[in-house]
Structures are given as C-alpha cells and as structure tokens.
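One chain is shown next in structure tokens, namely the form predicted on its own.
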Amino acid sequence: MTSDSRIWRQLKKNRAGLAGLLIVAVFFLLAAGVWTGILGQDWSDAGGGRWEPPGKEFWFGTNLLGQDIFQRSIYSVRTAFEVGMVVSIFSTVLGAVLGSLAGWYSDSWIDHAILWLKGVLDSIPFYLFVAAVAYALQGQDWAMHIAMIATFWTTTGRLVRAEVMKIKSREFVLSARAIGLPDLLILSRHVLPNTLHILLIQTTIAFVAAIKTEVILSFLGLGVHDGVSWGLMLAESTQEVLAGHFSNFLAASLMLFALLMGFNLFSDALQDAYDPKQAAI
C-alpha cells in the first residue's frame, strides 16, 4: 500500500477528522458565496431598527445601527478565510525556505543567522510583537498580514530544519551530490518534497492561529478596517451586552468557535494520519 493510500485510509477511519473537514467545507462554501456576490453583500446596510430581535427578516437580529447581524457574520467568513489563507500559505513557504536552508547548511553562518533570527522572534511575547508590528504599520492594507507572517514561520522553520538535516544524509541525496547536482536543485527537487507532510500540517495550524490573531487584533482596533470581521463584531458587542443584547456576541462567537473547531479536528486527523506509528494499525 502506497503512502498516499495509507494516509487516506487513516483519514477515513477518523470520524472526528472527517467531521472537521465537513465543517471547514461548509464554511468555505459560505466564503465562496460571499466572493461570488451571492451572500453577505448587505452587511453594511442599516435597513433595520435598533437592536431588533431575531425574526424572519433578520435571522440573527440587528445591531445598534440596524445592520443585519446574520449578513455581517456571513461576510466575516470571507474575512477569516482571506486572512487565514494568505498568512498560512506565506508563513509556511517562508518557514520552509528558511528552515530548509538552515538544515542543509547546518552549522554554517547561514544556519546560525536563521537560528538567531528565530530566537529573537521567539523571545518576544507573541501577541505583543504582532500588535506592535500591526500598530507600527497602521494605514497599510497588509499590516496585519505582515505582522503575522513575520512571526508564524518560526515553528515551521524549526521542524523543516530538523527534517532536512535527517534527509540530507540519505542515499538518494548523497547520490545526487556525488553526480554534481547543485545544492539548491537537490534541495528544491529532492529534499523539500519529502517535508510535505510537515508543511500540510503546519499550514492548517497556521490557518487557525491567523484567524484567532485577526479576531484579537480587530477587537483591539489594529486589524480589519475596510470590512467586517468577527473581531469587530465582538468589539461592537461589548456595549450591547451591557444593554442586554447578545445577538452580536453570540453570532460572532459561535461562528468563530465552529470554524476553529473544524480546523482543529481536521489538523489533528492529519497529524494522526501522517504518524508512522499508525502504519501498523
């Protein structure tokens, strides 16, 4: 049985992982509906009354300004996926590049420089550093993304470095070096593909971390400005909850919880499927 078929077999046996994948798929369809203009396009319209209760016209009720909370929560799915995809992909790629270089040229000045940079970033409290970078870049459309990418790559880099250091001593790599292939060619074509399992798992973990961080930054006023997100909805709800109106808070919290739960279940299933110990089961 091939590695891919074994992994798929393990995934199919993991009901929690399949449930997580289904949840993520549903949320992705909601995001696709917003991208195509089918859903959530009236998120900014103040067509309702102040704090209207849930009903046929406004499924989740309205906020202080009379905006449809359901429309706003659905549009926020798009925000979550956009932030999650951009940050997870770019941070994983950056971690793969720097980690592979550090592992390939281990104990060289390249390795020492990358490890020093990683050590500096890891020594700074995570949310404090991200908030500081986002604040310093206020007014830039990609400030929040840059702040997260600059910090999220370190774990991926550490894991890839360790894996590359193991792979580079294998026979197929030694043979490629013996026939004179350039280091970067060996690294890109023969070594990095063997770290794909690490990169896939780290991408899902970074996706979850990016969404949570965006919510926190938006809640603090350092995240999304042109649009709406669950973080902004939670920020709005701080005053509404004091007035006895919980629709904004519940809609944002439950949607965030469901998406993160789905990704966490799927990420755990991926890690179990790629675990060599599962091969004998």
Given for the second form:
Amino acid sequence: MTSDSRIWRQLKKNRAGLAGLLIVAVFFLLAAGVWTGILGQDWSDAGGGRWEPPGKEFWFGTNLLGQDIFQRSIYSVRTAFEVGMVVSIFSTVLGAVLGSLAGWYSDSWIDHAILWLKGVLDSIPFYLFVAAVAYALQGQDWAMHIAMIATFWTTTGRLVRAEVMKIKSREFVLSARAIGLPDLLILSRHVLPNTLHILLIQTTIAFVAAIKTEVILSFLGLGVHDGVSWGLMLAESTQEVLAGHFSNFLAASLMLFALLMGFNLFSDALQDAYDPKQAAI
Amino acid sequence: MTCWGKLGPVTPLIKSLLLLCLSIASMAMLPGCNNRSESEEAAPPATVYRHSMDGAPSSLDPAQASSIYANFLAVNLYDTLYRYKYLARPYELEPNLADGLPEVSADGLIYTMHLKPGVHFIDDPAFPEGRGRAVRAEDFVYSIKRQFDPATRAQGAWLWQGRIVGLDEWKENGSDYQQEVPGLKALDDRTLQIQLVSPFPQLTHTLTQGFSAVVPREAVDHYGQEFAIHPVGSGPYRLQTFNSASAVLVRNSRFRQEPFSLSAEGFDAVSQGHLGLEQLEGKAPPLMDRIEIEFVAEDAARWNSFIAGELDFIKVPVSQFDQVLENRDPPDLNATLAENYHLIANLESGFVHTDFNMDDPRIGYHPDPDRNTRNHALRCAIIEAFDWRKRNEIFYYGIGYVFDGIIPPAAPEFDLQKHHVPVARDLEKARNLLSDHGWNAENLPVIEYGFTSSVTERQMFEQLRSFLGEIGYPQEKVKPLTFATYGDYARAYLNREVMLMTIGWTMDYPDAENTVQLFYGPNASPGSNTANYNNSRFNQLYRESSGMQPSAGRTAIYREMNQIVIDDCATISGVSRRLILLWNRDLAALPDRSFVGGFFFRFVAPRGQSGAAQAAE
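In place of the form predicted on its own, the structure of the form predicted together with the partner chain is requested.
Let's see the whole complex now, leading with the same chain.
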C-alpha cells in the first residue's frame, strides 16, 4: 500500500475530519461564487432600511446603513479565503526555505542568522507585532498580509529545520552527496519533498490563524481597507448590540466559527493521518 | 455569612487577618467619633455634582486647552476675562474676571479692560508662605505671552496671531518676558490695554476661551512641566485629584462673591421655568462643594454608569437615542427616564462638512479652463447625489439640522428664511451634470476619501460610495484612504494629500466669521482652509468684513460669501448635530456643551430652597 493511499484511508476513517473537509468545501464554494461574480456582489449597496430584521428580502437583516448582512457575510468568505490562502502559502514557503537552509547548514552562520531572526520575532508578543507592522505599513493594501507572513513562517521554519537535520543524515541524502550533486539540488529534489507532511499541516494551521488574525486586525481598524470582512462586521456590531441589534454580530461570529471549526477538524484529521503511530493502530 | 459564601473557601489564616483588620479599623474610628465637635456633626453633607465626559484632557494648562474637555476644566480652575451668560440664547457675552465690557476706541483698535477688585489665586506652595496673591493685569499679559512662547508649545496663539501690535515680533525676538509688547500692556494692577493691528471685533469672544485664562507666573516657574497637572488659578474650583479616568474639583473658598441674577444671566421663564433655576437667585457661585468628572470614552460604559445612578449628567450616545426618546421632533424623553432626568436637545455650535481638496487637479482647480469647468460640474454632481436626509437619519438619528453652505444655525448670521427647507438631493440633475460635461464611468476620476479607521467613519465612506453609485460612479473608483490616528489624517490633509475629507468644525465664538474664515484663500492648508478654496471675490469680501462690527451690512456680506462657496461647489455641507443632554432632576441646572461650556459648572446647584427663601429665614 502506498503512503498516499494509506493517508487517504486514514482520513476517510475520521468522520470529524471529513465533516471538517465538507464544511471547508462549502465555504470554498461560497468564496468561488464571490470570485466568479455569482454571489455577494451587492455587499456595499445600502438599499434597505436601518437595522431591518431578517426576512424574505434580507435573510440576515440589514445593518445601520441598510446593507444586506447576508451579502456581506458571504462576501467576507472571499476575504477570509484570500487572506488565508495568501498568508498560508507564502508563510509556508518562507518557512520551508529558511527552515531547510537552517537545517541543512546547521551550526553554520546561516543557521545562526536564521535562528536569531526567528528568536527575535518569536520574542515579541504576536498580536502586538502584527498590529505594529500593520500600523507601520498602513495605507498599503498588503500591510496585513506582510505582517502575518513575517511572523507565521517561524513555526514552520523550526519544524522544517528539525526534519531536515534528521533527513540529511539518511542514506539517500548521503548517496546524493557522494555522487557530487549540489546542495541546493539535494535540498529541493530529495529533502524538501520529504517534509511535505509538515508543510501540508502547517499550511492548514496558518490558514486558520490568518483568518483569525485578519478578523482581529480588521476589528481594530488595521486590517481590510476596502471591502468587508467578518472583523469589520464585528466592529460594526459593537455599536449595534448596544441598541439591541444582533444580526451583524451573529452572522459574522457564526460564519467565522463554522469555518474555523471546519478547518480545525480537517487539520486535526490530517495530522492524525500523517502520524505513523495512528497508522499502526 | 453570605459574603463568606460568595468568596468561596476562606482559610482560617485569611479569616484571622480580616478580623484583625476590621478590629483595627473599628478602633481607629472610635476616637474620631468621640472627638467630633458639635459644629462638625451639624455641618450639612458636601454637595456633589457628578459629570461625565466622552474624552479626557491631556493637560490642565490653559495653554493646551484645545479640546472641549481641557477647556471645560480650564474655565473652572482659572479665570477668563469674559464668559457667556448662563441662560441667554442666543449666547451673549458677560464679564467674568473683567469689571465690565471693554472700552473700545473709535477706530476699533484699542481695547481697555479693568479687572474686578479683590480676586485672588488659590493658596499654593508656589506663592510666598503658600498664600495666593491678588490677580493683576500683568498676569493676563504674561498668560497671553505664554501662548506665543515656543517653550510653552501652546496651542492657542492662532487666536491672536497677526492681531496684537508687537506680539508676533516679541515671539520672533526670542520670547523674552522682560521685553514689553507695545500692543499688550498692563496700565496698572487692574487695567489692561490691547492694541490691535487692524480692527478685530471678535477679540472679546477670544477672551472667553480657556486659552486666554489667567495663570500666575510663580506657579509656572515653580512647577515647570508639572504645571500641566498642578493648576493654580483663580477660578471657582480648585483641583483635588486628576488622572486619565477622572478629575475631582472642590470649591474655591476664596472665589469672589457675586450673587446670581436670573435676569442678568438671561433667564427665560417659558423655556427654562421647569428647571428649578429660580432658586439660584441671590446665591453666590460656585454652588456645589465638589465636582466629580468621569472621563469615559466608551459609550456603553458611560451610559451604564449613568443609568446605574453613578453620574448626574451624560451626553447621550447616538446608539441610545432609540431607547431614550419618545419623540424626535421635538426630541422628548420617554416617560420612565423623564421621572428622574431632564432633557435638552441642543444643536452643536458647529457643523460637519465634507470638503473637496480644491488644490487637487483631479477634482479641484485645473489650469485647463475646460477641465476646470468639467471638475466644477463633477463636484456639483457629487453634491447633488449626496443624500442628506439619509445621512442625517442614519448617523444623527434624523434630528440633526441639515443646511447648505458654510454658516451653521448656531451662528447669528444664519439665514433661517432661506435654509428652513431641508436640502434635497437631485439625482437627475446630478446625472445630467455628468453627462453634459462629458463624464462617464470610464473617464471619471478615482475619488479618494480620507478618514480615520473607525467604524463610523468607515460607514460614512460606504454610504457616500453607495450615493455615488446611484449616479453611475463605479464602486471601484471610490476608494478609502484610511489613517490609523486622527493625527495622521490631519497631517495628510494639512499637506493637501487628501482628495475628499470630512471635517467637524466647532465654532470658537458665535460669529460667522469663525466659519467663513475656513474658506478664505490665504488660510489654505496648513491653515484652517482645508479645502484650499481660493475665490478672489470671496477673499475680497472677507477682508472687507473682517473689521466690521456685527451689523446687517456685515451679515449680508457673510451671506454673499456663503452663496459663493455654494455656487463653486467646494464643499458638501452640512449638518449641525443635535446633542441630547440628560441630567438628574435633583439638580437645578442647564448644562451646555456649546459656548457656555464649562462655565455652567459654577451654577449647578442641588434642587431645594431658593436663595431668596434662605435669605428670608
């Protein structure tokens, strides 16, 4: 039995994981609907009355401006996926590159420099650092993404470094070195592919973290500049809840909860599937 | 026992410690009870007024009294020469530290004022033997000079910049306090003389500002930087404690005794008869022993404290208007709250307007006459598309006062006849303006709307974008330009980097000069003319009117200037917000957030016997 089929079999056995995957798939379809212009395109129209209750016309009601909360919730799925994908992919790639370099050249100046950088970034309280970077780069559309990528790569880098240090003493790597293959070729062709399970799991974890962080930053006014996100909806709801209107709050927090739960269930299942101890059971 | 139960399991050691503390506390209290004199037992409890503010002052130095919060405190801790009558509406000037209104020379250039006799600063270690000395005219001269001294980093110099003979030169020559300013003299201990460069009829109004409050030099020298938190003034109150969450003021027992006069303060029995103010007649302010001010920026927290009875006054957050008001027009308190509170719905002394940056060739002045005309049409179309009814309804609960132009209702020069009809949008006209001048979705310029990153500001932007969408302005061409802080935002628009900006202007005095100057060409950014508007006819009229005393002729000129700005489509204006103020029925008071502002603290009294009745007893 191949490794891939074993992992898929493990995944299929995990009902919670499958449920998570299904939830993520549904949200992805919603995001795709927004990307293709089928869904959520009227998120900024203020055609309704102020704080209309849920009904036939406005399924989730309207906000202070009379905007359709359902449309805004759906459009926010796109925002969440965009941020999640950009941040998780770039931070994983950065973590993989720096982690593998540190691991391959362990105990050299390259390793020390990367470890020092990682140590410095890890020593700053996370949200404080992200908020500071987002604040410093304010006005830039990608400020929030850069802030998150700059901090999210460190965990991936640490895990990849350890794995590369382990792999580099394996026989197939020693053989590659013996026949004179250049370091970068060995790293990219033989070492990094063997860290794929770490990268895959870290990508899902970074995805979830990015969505959560985006919501927090947008809530604080440091996140999404032009558009809508669950964080902005929650920020709006702070004033609405006072006046007894909960639609914005419920829509944004329930959507966020569902997507994060889905991702977490899937991520846990993925970790279990890749875990050799689980495979032995 | 219940208390112990709530605390959960308590160890015997903690119990013993608590009992020990209670015993010590009881023993400490006993001698106090035994020694209390007859007179102390008979003394009435201190009267306290608990005020709330939605922001906090960062300094108590009058030189920094730029915010409404700092100004409220400055005019209570210090004295200004003038104030506004407590109850008169429209607002009227009233001497405060000055002994009468100024004597003005025939050419309007020399103002002579006398100080009231027997006014003293509070006792403070800054003075010899800690005894506050008499306030002298020289103190006023020193206080105004401080505003021009770069070392003070004062924020009020703009009030007198270029106005008083020799003052700007005094600053340029190194701000030497020994050097006299020809236009700012103390003729004797109680007589002041100000000589103006050119007539400035608003001078007396500027002397009501916290910026003009009189400070003693000894205290400034004694406390240095700490002067910001060690106020030493001659106002009705003195500071007891101050921090970022609260300030406590206590009665200044040496404050001059000036019996309150209803008629002198402009009492109107019809509109104010229900407030219990008649009882103030004959009493000498300040009428409360203690003022406790809570600085609570968070609306929910402030409202909850008020409803819990922890505060006597609140400016009601807009989010609570639904809960508070029974009717909107006129605003009327709901029955439950009306049992305990009074309500007043005041128009703010200012207005909110959204300016086009006329210095930006994409939408403002353009060297090419054709494009200049098209830009004018574009601005006018945007103004026509702006739905003031909806803006008012959503953000000001529909009770703001919408008007066109730059003279708000709080100004005596406001034209009620012309502006009594609400400003209505005209989408058809807006679309025609665009199409007639060759604008279409493809060639319309990208509009950048600047604002600070707050929920309300963002919602205002989104609303504007939806208004523009209705005249065919593509959504992607209306972009937000966000700033983390107001400081960043202000820096950007003062550097002329913001294309469209919303400004809230609070008038410094009830005179339309204070708002028309916002569009005077030479005041362009970094001055107060943030629209960078520059119309030669407007500028000429401004210069013409600047030396005129209030009169029908001057009002006509202001109104013409107002119309010029409207015709040039330089600003989307405007709305004066209505402030809903609630206060405890147990108080005899008329709170104010406008020109009277902090001056009303001294007149707040517990509702009870009238002064006349007390005198009769």
